[in-house]
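What follows is a single chain, given as structure tokens, in the form predicted on its own.
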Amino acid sequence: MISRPVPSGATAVAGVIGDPVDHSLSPALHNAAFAACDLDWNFVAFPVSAGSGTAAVSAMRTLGIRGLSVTMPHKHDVATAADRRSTEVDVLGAANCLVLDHDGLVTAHNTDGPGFIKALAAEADQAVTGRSVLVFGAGGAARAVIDACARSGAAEIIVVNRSVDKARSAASLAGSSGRVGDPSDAADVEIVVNATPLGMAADSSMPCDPTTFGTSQLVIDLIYDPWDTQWLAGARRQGAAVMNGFAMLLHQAASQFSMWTGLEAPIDAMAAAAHPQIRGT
């Protein structure tokens, strides 16, 4: 076991804030990190109440805490105000990534697109460049991940999702190469990607029917609790390839570690602590 500096006076402080935020694994991928790298910081879970994201970024400025990773519901308050704002938080409108800055100042940062595209170099050893992605969704993280695609060269992104204005609103992220799309175009494509909450904890419910998957492609469900999502177990047997969220979630925190500390972040520490925490792993 890594140990870890007594906290003092000068101990950095970063942390999550979100509502609700106790089930949030952040703490546990962060505080691996630290300790690897021997670092004199301590990750909390701070519960910020809906409403309440731009007095948690005051707050930052105010105590000085160095950075903070930001979950639901506060993702478009803080991008709004923050000091500065990263290319894909101007697109997106949120943020999920705050730095306080050696000026005092805070710069908002989304690191969920560039994260999925790090956990597909690194987990499938595939990339997006050239090819055709389905994405199920249109919400924040679906978003991210249409405009990071787009950003990587993909040849075309299909959106599908229960509201039609919605899902043209996401494709519209990918400028030319995104359009609106059906179920049924799961089948052509060559990454298919379920960002809607289907599938999650006890929820059977899945994003479209696996058996229409095959051998050329990869399936990928942000989900990671369950580990197994019963969608993917169902493409795992018509021989696709898949990929669950906990790479993604990985990476993405691990871009976070790097913005607030400078160092390189010690992937395999963090995933170690995050995986006994997640069911079926």
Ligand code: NAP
The other form holds:
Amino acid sequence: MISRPVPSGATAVAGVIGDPVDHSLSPALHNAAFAACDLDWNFVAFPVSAGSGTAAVSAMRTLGIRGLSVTMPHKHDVATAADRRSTEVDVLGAANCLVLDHDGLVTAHNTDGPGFIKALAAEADQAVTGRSVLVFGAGGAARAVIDACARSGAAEIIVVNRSVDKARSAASLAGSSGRVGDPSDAADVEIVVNATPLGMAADSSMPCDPTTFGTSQLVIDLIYDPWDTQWLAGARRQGAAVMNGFAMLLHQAASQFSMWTGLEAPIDAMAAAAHPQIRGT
Ligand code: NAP
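Switch from the form predicted on its own to the form predicted together with this ligand and give that structure.
And the full complex, kicking off with our chain again.
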């Protein structure tokens, strides 16, 4: 077991804001990383109610909080309230990471899309460049994945969503490579991504029928709790390669750690700390 420095006046503070935030895996991920790198940093969960995201950005400047992970419902508000925004945040209008820079100003980033691309490479040895991708969903996670796939040169990105107007908006992030589709398109693409909550917790519903999948496809569920959704298990039975959302969670957190500390993230220590907290692992 790695011992931690006793917090002092010199301890750097980072945290996560959200509502709710009590089940967040971010404290486990980041405190494990700080310990593995022997850093005098502490990561805490701040419950921040809806509408107070802008105040949390001000608090960061006032209190000298070095970094914040941001979850629902603050991703839009903090993007607006930050002093500077990454290109991804400008495009998506949503941020999941805030950095207090040396000049005292706050920069907003979105590590979800890059985390997805890194997870694909690290976990499945795959890339989206030149390939066809279908994304179920058009919310925050789907938009980040679509934007990242487009930046990485995916040949075609099909968006399938319950609300068609949101599907259109999300598909437009991919420019001429993006279009709105329907669930039957999932049988014909190389990579399929579930970016909806269908299959979470006690929900046994699925974004599409997994029996249509085949051995040449990669099927990714952004859900990681439960570890194996029924949809992902169905895709595996058809011989498809499968990946759940844990690697994306890990890699988006690793990017945040590197932005805050300037160090390479200790991925294995982070995974070991968070993995036991997930059902079915
Ligand atoms: P969100 O912004 O609320 O978007 C949810 C999307 O799912 C919307 O497109 C919504 O459609 C659709 N949806 C919701 N309920 C539905 C239903 N009953 N039937 C059909 N479609 C439904 O949520 P999010 O932040 O994008 O998260 C989506 C999923 O990704 C969640 O499971 C979340 O846990 C996961 N996630 C994973 C990671 C990771 O690191 N692995 C990161 C972020 C999110 P409408 O537009 O019609 O409402």
